[in-house]
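Shown here is one chain on its own, the form predicted on its own, set out as C-alpha cells.
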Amino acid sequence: MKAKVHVTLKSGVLDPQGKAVGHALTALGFDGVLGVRQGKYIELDIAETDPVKAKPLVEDMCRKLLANTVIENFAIDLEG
C-alpha cells in the first residue's frame, strides 16, 4: 500500500521560507500571488495492505518522525 502523507505548518506559524519564494516569484513577474506556504509531501510504501490498519500506523511515523506536531499538521492519503 502506498500512503501519501501532506506536511504543512500550522496556521500563524512564520513561514519563511514561503515568504521567500513568495519574493522570489515576485521578481520574476508573477504578480498575483498574495502568499505562499511550504510543506512537505512524503510517499511511503508500506506492507499493510489493510486501510483501517494503515492509516494508524503512518499516523503514529508521523507523530513521532515525520511531523513536528507542534507547529505542524499531517494529512494523509491511502492507495491500494
The other form holds:
2 protein chains.
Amino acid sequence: MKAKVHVTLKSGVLDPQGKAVGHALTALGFDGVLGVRQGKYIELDIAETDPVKAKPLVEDMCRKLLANTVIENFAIDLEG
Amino acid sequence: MKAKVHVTLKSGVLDPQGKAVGHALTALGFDGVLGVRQGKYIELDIAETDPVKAKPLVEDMCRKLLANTVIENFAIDLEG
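Output block for the form predicted together with another copy of the chain, input the form predicted on its own:
The complete assembly is shown below, putting the previous chain first.
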C-alpha cells in the first residue's frame, strides 16, 4: 500500500528555506506573500497491506529516519 | 488564505534522494519497502482571499519558481 508522509517544521522553528522562497517570490513580483514554510513530502510504497499494521510501521520509519522529531512534525496518510 | 503545494517528480524521472531514503530504511531493518519518492511540500500564506484569484496566482508561482515543470508536477490545495 501507499503511505504519504508530510514532514513539516514545528511552529516556532526558524525556516530559512521557506524565508528564501518567500523573498524570491516577492522579488519575482508576487506581492502579498505573507509567509512560506517548506517541508518534505515522501511517498512510500510498502508491502504491508493491512492499514492497522502499516500505520505504526510508517510512524516508526518517521521517528527513526524520515523526521527529526525534535524540530519536525510528521503526518501520515495511508492509501489503498 | 493558505495554499498547500505539493511538488513531485514526474513518473519516469529518476529520484536518487528517494532511492537513498529507501536504502536507508532497508538498512535500518524495515523490510518490505518497495519504493520511495521524495517531493517538496510548501505552505504559502497569501494575502489574496478569493480562491478564484488565488488558484491562478499560486499556479503562476509554481511555474515561475516552486516547481521545475520539465521534470516536476505540482498540485495546489487552497484553504480558508
